[in-house]
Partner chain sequence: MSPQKPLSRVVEAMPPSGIRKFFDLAQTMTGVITLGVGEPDFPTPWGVRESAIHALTRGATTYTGNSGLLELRELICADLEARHGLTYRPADECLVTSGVSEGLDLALRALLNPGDEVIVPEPSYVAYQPCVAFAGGVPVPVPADPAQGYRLDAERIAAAVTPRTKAVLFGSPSNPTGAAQSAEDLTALAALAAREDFWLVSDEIYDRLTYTGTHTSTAAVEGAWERTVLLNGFSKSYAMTGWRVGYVCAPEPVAALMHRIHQYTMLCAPHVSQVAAIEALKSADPDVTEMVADYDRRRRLFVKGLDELGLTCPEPGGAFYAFPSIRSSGLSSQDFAEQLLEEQKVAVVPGDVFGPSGEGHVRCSYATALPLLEQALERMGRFLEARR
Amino acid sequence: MHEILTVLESDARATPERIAALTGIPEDEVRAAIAGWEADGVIRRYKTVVDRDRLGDTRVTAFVDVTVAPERGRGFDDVAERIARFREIRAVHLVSGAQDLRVEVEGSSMKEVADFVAQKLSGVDRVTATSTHFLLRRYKDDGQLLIDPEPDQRLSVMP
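The form predicted on its own, please: structure of the chain above, on its own.
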């Protein structure tokens, strides 16, 4: 049944008929599985990957590494959940390494993102340090290449 999810992850517009044809799973089982996963929250939403550079979109994205002061019995979940509720936040991940959380922030300008980090994010209780990295260019997003393929340089061969 995971084959169904694999197809949907690569093409959210795949119909149950197409998924059945690709996986060999009967169409009624595909429909039932998808409905069950939607009801259980396994499938959260269907997504389109947009190449914002081609649109001329000038929004700014930054990845912010966040260090959190540990507190006995609380873990990182409460801080991560508070951070996730800000409208500027696109993603929050608990990570290994020197920092505890990696946060993706989006704003209309570098100043707006910097102000958010300085005024809101760094003010969250138990956040002790942040390190901001501005996104300069996306080459691949959500598994989708966003670069044009190289032109074929081979010479034509005539029979």
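Computed from a predicted model, the values in this text were never measured in an experiment. Numbering follows the first chain given and starts at 1. Between two forms, the rigid core is defined as the largest C-alpha subset superposing within 1.5 Å. Compared with the form predicted in complex with the partner chain:
And the form predicted in complex with the partner chain, for comparison with the form predicted on its own?
There are no partners or other molecules in what follows, just the one chain.
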């Protein structure tokens, strides 16, 4: 059954008919499995991986390491959830190491991101420090290589 998810993860537009042909699982079982996962929240949504550099998109991304004073009984959850709700925040992860949360912030300019970090993120209760790293170039995103594929050097007919 996980075969179905493997296909969908590489092509969110694959139809149940196509998935059935690729996996050998009957089409109605494919439909039922997908419906089940959608209902359970295993499948969250269907997305497209865009190479923003190639598109000429000038949006700016920063990874921000956030140090948090945890709350008694709630740990990091409250703070993490409050941070996650900002529109500007693309991702929030609790990580091991010197800092606590690693978040991804997106904005239309460096200034916008800097203002967000300085005024909003660092002002969230229990955030005690931030350290911001601007993203310069993406080479691989979401498991997808964004560099040019290697040319196929195989000869066209071989034993």
